[in-house]
Structure formats: structure tokens, C-alpha cells
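Quick heads-up: it's one chain on its own, the form predicted on its own, in C-alpha cells.
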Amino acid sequence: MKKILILGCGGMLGKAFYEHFSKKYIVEATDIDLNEKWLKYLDVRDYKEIRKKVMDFVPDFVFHLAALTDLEFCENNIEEAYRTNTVGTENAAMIAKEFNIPLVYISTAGIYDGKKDLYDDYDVPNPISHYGRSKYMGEIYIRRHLTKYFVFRAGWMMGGGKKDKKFVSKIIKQLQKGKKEIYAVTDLYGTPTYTNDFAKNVDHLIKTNYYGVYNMVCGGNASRYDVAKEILKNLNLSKKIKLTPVKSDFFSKDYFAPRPDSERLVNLKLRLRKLNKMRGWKACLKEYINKDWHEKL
């Protein structure tokens, strides 16, 4: 069995990766937050410790998932954002190059400025937040220094159950608290991305030698309001909960970091290579809610 070292495996995407890849590979899963018994401590900001881990474990692949993804935290803690998201990525890339190990890096739709309605893999990024810029700088370093790499740009992530800190979880937790009215934004657009489908499609790609940068999101696009509406529908709460459309400035006090008006991605390269295994976001959202949330309301 081939071996995979996963950096930053303690979050919602890491959960999906561990559950999928540990069935087919020997996996060493690491993070600074040891919230699972299968995690071992490793800080991606520590070059020497990553290198030691690679020398001891001798992986066939290094998966770099570690990142600070809270946009507001990144705006308020700029150096920490770059130390983790950029320098941490540079560390992983340097070591992958030294030992000739293919690197898998998870990037984001947040690297675009949102001026276009839809972005394919060949559009030139222009990040408007420190989060987006710190992630894009990681992309640039990998592309300049490695030949064996996969960069996967994800959209609005959903999945992970209790580890979900994103939009779906935030809506459902409001419902758990008894809220009878939900406010959802209509003027920000993106592409939901199911962690389980994402992990499966990554597995499909690493078996090829088609290295490079790929958009990898679910099919279809949506506003935050569209996703909230679909959540209520799947929970049979459409008639019991009032869903109120608002503009993004309604939440400007809490969500002050600049966000692209559109983060809509299309998996053009995956389609061209006939490697797109991502399902439509509505089907994935339904599966996710039925699997992780339905009985908790």
C-alpha cells in the first residue's frame, strides 16, 4: 500500500480525507489541534519537524490541507495568516521537492476578485483579501518550484458534521437554537463543494500523472440565500422558518473581510480530461444533511 502524509488533517476536509484515504492507503494524519485519536502533532510552520516526519514516514504523497480559513481572523492577524498559509505551504513544497514527492495543495475560489461571473481553471487570480492572497502566494510558490504537484481550488466547503464551521453548519446551529427567522445573503455567489466528493476526486487524480492546477467544485452555482433555502427544504422546515433575503452589508459588522461578489468556479480542466467526478451541489447537500444533521434537529 502506498503512504500518504496529510498536513492539517484536523478540520472538516481533513475528516473526509482521512475517512476515504485510510481505507486504501497507509495514512499519517497530522495537525496542531489533536481533536481525533488518529491525529499526530505537526505544525506546518516548523520546517525542520515536517522534514523529520517525511524522513521517518517516507510517504508516496504529501497532502497539504493546513490553513487558516477564517477571513476575519486573517484580516486581523495578517502575519499569522501568511506564516501559516504561505510560509507553511513553502515549507511543504521545499521538502516535497527535496525528496521528489508529489504534493497535493488545497487552494480556494477566494483567490479571485469576483469581477467575472464565472471562473475556469485558466482565469488569472487577483485576490482581494489577505486570506485569498496568502493562499494564492502558496499556489505561486508551488508552481514555480515543483513539477509534481496538484493544486485543487475548492469552493464553498460543506461537510464534516461537528467539524463544519462554514455556512451550512452556521444555518443549522441557528435552527438548533430555536431561531424562527434566518437571514441569508443574495448578492454573493459561489459553488458549494462537498468534502466527501472532493476527497474521492482527489484520489482519482493522484492516480494519474496529470499534474497541475484544477478547479474542483460541485456542479451548479448558488447564492448564500439559495443554499439556505435548500437546507430548509431538506429539513422540511420551509413552511416553519422565515427565510429573509438580505444584502451582504447586513452582516458587515461580523463579516468585514472583503469577499468577491462571485466565487463561481467551473471544473473545465477536469471535464476536458474526463476526470470530473463531482456531483451537483443540491444532491450533495441533501446527502450531507441526511447523514450528519437530520437527527440533530
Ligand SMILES: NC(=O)c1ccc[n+]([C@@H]2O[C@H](COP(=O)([O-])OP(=O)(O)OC[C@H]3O[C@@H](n4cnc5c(N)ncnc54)[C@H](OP(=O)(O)O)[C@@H]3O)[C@@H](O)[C@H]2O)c1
Contents of the next structure:
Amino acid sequence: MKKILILGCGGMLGKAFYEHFSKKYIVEATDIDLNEKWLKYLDVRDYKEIRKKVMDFVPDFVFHLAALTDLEFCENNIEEAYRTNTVGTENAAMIAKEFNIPLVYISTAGIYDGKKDLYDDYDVPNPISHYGRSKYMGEIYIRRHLTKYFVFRAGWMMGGGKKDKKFVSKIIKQLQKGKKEIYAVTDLYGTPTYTNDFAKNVDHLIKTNYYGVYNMVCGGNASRYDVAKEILKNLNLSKKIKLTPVKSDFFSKDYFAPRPDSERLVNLKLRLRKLNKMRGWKACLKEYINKDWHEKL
Ligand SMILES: NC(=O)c1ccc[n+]([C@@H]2O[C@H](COP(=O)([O-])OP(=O)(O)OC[C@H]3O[C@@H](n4cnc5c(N)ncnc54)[C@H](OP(=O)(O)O)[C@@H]3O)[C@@H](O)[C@H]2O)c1
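The form predicted together with this ligand is what I want next, because the block you gave corresponds to the form predicted on its own; please supply it.
All chains and molecules follow, beginning with the one already shown.
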């Protein structure tokens, strides 16, 4: 069996990656947050420790998932954001290059400025937040210095159950607290991305030598309001909970980091190469809610 070293595997995407890849590969899963017994401590800011791990484990692939993913935290802690998201990525890339190991890096739709309606893989990024910029600088380093790499750009991530820090869990946690009215924004657009489909599609790609940058999101696109509506529908709560549309400035105190109006991606390159295994976001959301959330309400 081939071996994969995963950096930053303790989060919502890491859960899906561990579940998928540990069935077919020998996986060494690492993070700084040891929230599972299968995780080992490794900090991507620590070049020497990553290098030591790579020399000991001798992986066939390095998957780099580690990041500070809270946009507001990144705006308030700018140096920390670049130390982890950019310099941490440079560390992983330098070591992958030294040992000639293909590197998988997870980038984000948040590297665009949102002025276009829809972004394909060839659109030129122009990040407007420190999170987006720190992730994009990591992407640029990889693209300039490596030849064997996959950069996968994900959209609004959904998955991970109790590890989900993002929109789906934020809505469901309000419902768990007994809220009868939910506010959701209508003027921010994106492409939901199911962690389980993402893991499967990454597995599909690493079996090829088609290195490069790929958008990798679910089919279709949505506003936050559309996603909230679909969550309520899947929980049979559409009639019981009032869903109120608002503009993004309604949340500007809590969510003060700049966000692109549109983070909609299309998987153009995956489609052109006939490698797109991502399903539509509504089917994925339905599966995710049935699997991870139904019993918790
Ligand atoms: N979530 C999204 O909507 C989204 C969208 C597009 C792309 N992505 C990218 O997808 C990847 C996985 O994100 P995710 O959604 O799974 O986020 P997540 O749940 O926040 O997972 C990221 C993991 O990285 C860990 N980490 C932070 N600093 C680290 C360090 N110095 N060394 C090692 N691990 C460290 C985090 O630990 P702590 O919890 O202690 O910080 C966390 O366990 C990231 O690269 C992210 O930028 C995410």
C-alpha cells in the first residue's frame, strides 16, 4: 500500500480524508490539535519536524490541509495567518521538493475578489482578505517551485459533523438552541463543497499524473440563504422555522473580514479531463444532514 502523510488532518476536511484514505493507503495523520487518537502532533510552522517526519515515514504523497481557516482570526492576527498559511505551506513545499514527493495543497475560492460572477480554473486570483491572500501566497509558492503538485481549490466546505466550523453547523447549532427565526444573507454567492466527495475526487486525481491547479467544488451554486433554505427543507423544518433574508451588512459586526460577493467556482479543468466526480450540492447536503445531523435535533 502507498503511504500518505497528512498535515492538518484534525479539522472538518481532515475527518473525511482520514476516513477515505486510511481504508486504501497507509496514512500518517498529523495536526496541532490532537482531537482524535489517530492524530500525531506535527506543526507546519516547524520545518525541521516536518522534514524529520518525512525522512522517518517516507510517504508517497504529502497532503497539506493545515491552515488557520477563521477569516476574522486571520484579520486580527495577520502575522499568525501568514506564518501558518503561507510559510507553513512553503515548508511543506520545500520538503516535498527535496524528497521528490507529490504535494497536495487545499486552496480556496476565497482567493478571488468576487467581481466576476463565476470563476474557472484559469481566472486570475486577486484576494481581498488576509486569509485569502495567505492561502494564495502558499499556492503561488507551490506553483513556482514544484512540478509534482496538485492545488485543489475548494468552495464553501460542508462536512465533518461535530468538527464542522462553517455555515451548515452554524445554522444547525442555532436550531439546536431553539431559535425559531434564522437570518441568512442573500448577497453572497458560492459553491458548497462536500468534504466526502472532495476526498474521493482527490483520490481519483492523485492516481493520474495530471499535476496542476484544479477547482474542485460541488455542482450548482447558491447564496447563503439558498443553503439555509435547503438545510431547513432537509430537516423538515421549513414550516416551523422562519427564514429571514438579510444583506451581508446585517452580520458585519461579527463577520468583519472582507468576503468576495461571488466565490462561485466551476470545475472546468476536471470536466475537460473527464475527472469530475463531484455531485450537485443539494444531493450532498441531503446526504450530510441525514448522516451527521438528523439525530442531533
Ligand atoms: N472550510 C472551508 O470552507 C474551506 C474552503 C476552502 C478551502 N479550505 C482549506 O481546506 C483545508 C482544510 O480546512 P478545514 O475546512 O478542514 O479547516 P479546519 O477544520 O480549520 O482544519 C484545519 C486544521 O489545521 C490545523 N492547524 C492549524 N494550524 C496548524 C499548524 N500550524 N500545524 C498543523 N495543523 C494546523 C487546525 O487546528 P486548529 O483547529 O487548532 O486551528 C485544524 O485542525 C485548509 O487548507 C483550508 O484553507 C477550507
